[in-house]
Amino acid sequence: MRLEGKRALVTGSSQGIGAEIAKLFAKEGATVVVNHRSGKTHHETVVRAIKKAGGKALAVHADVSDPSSVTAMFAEIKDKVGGLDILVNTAGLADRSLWNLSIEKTSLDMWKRVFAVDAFGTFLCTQGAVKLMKWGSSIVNVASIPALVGDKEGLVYASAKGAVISMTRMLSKMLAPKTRVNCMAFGSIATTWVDWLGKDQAEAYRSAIPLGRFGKPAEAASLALFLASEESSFITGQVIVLDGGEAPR
């Protein structure tokens, strides 16, 4: 198993891509901390599935945009699992109400909301994690291809992910050689955001993908596993695109 004996925190892992990453990491031998923000019970389902399959997991509540909440989360992680070897910053805010907005209708408050989770949350969790990490640790961030090539929708979201990409490249140098830092830039992965699209809009996205389909959360999890494991031990500061050939559109 590729993560035998490792301890991993996956933020925003109560559902979607984060949940797939948590389950795959546990399958590969890691003790996984499933981070969740809402009061919904999705995290319990993820932890239960991991344990049923013979893996190790625990759920820890935290709002990654809140410094005090993040501090409390890492104190709990230190107490319950002793440290960390892997951090995957999956938590993000992609709001349906923000996706198709014009510049005129985009407010500064919207920027603050998204950056608080995607950019500031990534930083706060990294800041907390490095205190618990030892030599050979790995941090995996999450971005999106519009942050690399631009798009007509998702201005605020893409801008926040652009900050994550810059942060990845900076931190990879600041934390080397102790900790590797890389970033996954996703194209159209089939999660709940697809439900926001009208039929014609969804087909436009799909037809722009040379492989002819949306990506699967399990495929995103496989990339996260590669970047977290020793298989990528000579890779740091990189943005790995997973988009079925979609970029640029």
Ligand SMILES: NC(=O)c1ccc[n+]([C@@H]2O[C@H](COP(=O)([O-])OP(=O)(O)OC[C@H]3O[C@@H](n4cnc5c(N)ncnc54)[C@H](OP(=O)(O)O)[C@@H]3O)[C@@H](O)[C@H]2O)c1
Contents of the next structure:
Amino acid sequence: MRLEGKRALVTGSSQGIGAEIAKLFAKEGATVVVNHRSGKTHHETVVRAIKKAGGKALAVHADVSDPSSVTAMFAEIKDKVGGLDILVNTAGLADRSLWNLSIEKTSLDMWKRVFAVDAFGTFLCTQGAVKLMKWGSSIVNVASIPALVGDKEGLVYASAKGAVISMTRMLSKMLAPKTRVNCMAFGSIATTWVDWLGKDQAEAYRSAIPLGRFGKPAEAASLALFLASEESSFITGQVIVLDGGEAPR
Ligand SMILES: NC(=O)c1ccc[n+]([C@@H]2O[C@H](COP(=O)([O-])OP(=O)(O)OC[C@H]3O[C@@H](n4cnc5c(N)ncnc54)[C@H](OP(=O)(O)O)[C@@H]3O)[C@@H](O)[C@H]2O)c1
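Would you mind generating the form predicted together with the ligand now that we have the form predicted alone?
Now the full complex is given, and it begins with the chain already shown.
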């Protein structure tokens, strides 16, 4: 198993890509902390599935955009798990209200709302995690291809992911050689995000992908596993694109 004996926190793992990462890491031998925010029961389903498959997991509540909530989460992790070897910063905010907007209709409040989760949340969780991490640890961040190549939609969202990419590059140098820091930049992955796009817009996105389909959360999880594991032991500060060939090179 590729993560035997490792302890991993996956933020935003109550559903979507994060849930798939949590399940794969547990299958590969890690003890996984499933972070959830909304209080809905999805996280229980994820933890139950991991345990049923013979894996180790516990759910820890925290809103990654709230400093006191993040502090409480890491205190609980220290108490119950002892330390951390892997952090995946999956928690992100993207909803319909942030799409199809001109710059005139884009408000400062939107910037604060999205940056609070994607950028500040990534910072706060990284800050908490490094205190619990030892030599050989790995941090995997999550961004999106418009942050690299631009798009007509999602200005605020892509800008927050741009901050995550800059953080990845900075922290890979600041935390070396103890901790590697890399980032996954996804194209369109089939989660709730595709559901709320609507049929026509989803089809427009799909038809722009050379491989002719949306990515699967399991494919995103495979990349996270590679970056979290020893298989990527000489890779740090990189942004790896997983997009079916969509972004112009
Ligand atoms: N799907 C795509 O095509 C795509 C493309 C590029 C990048 N991404 C990125 O990949 C990541 C996962 O996306 P997804 O499509 O799997 O999203 P999703 O299905 O909407 O899941 C988002 C997850 O983030 C959690 N979350 C949101 N705000 C949070 C907060 N303040 N604190 C803690 N957790 C929070 C949610 O928890 P609750 O359910 O408890 O609220 C949920 O588990 C995000 O960072 C997203 O931006 C996705």
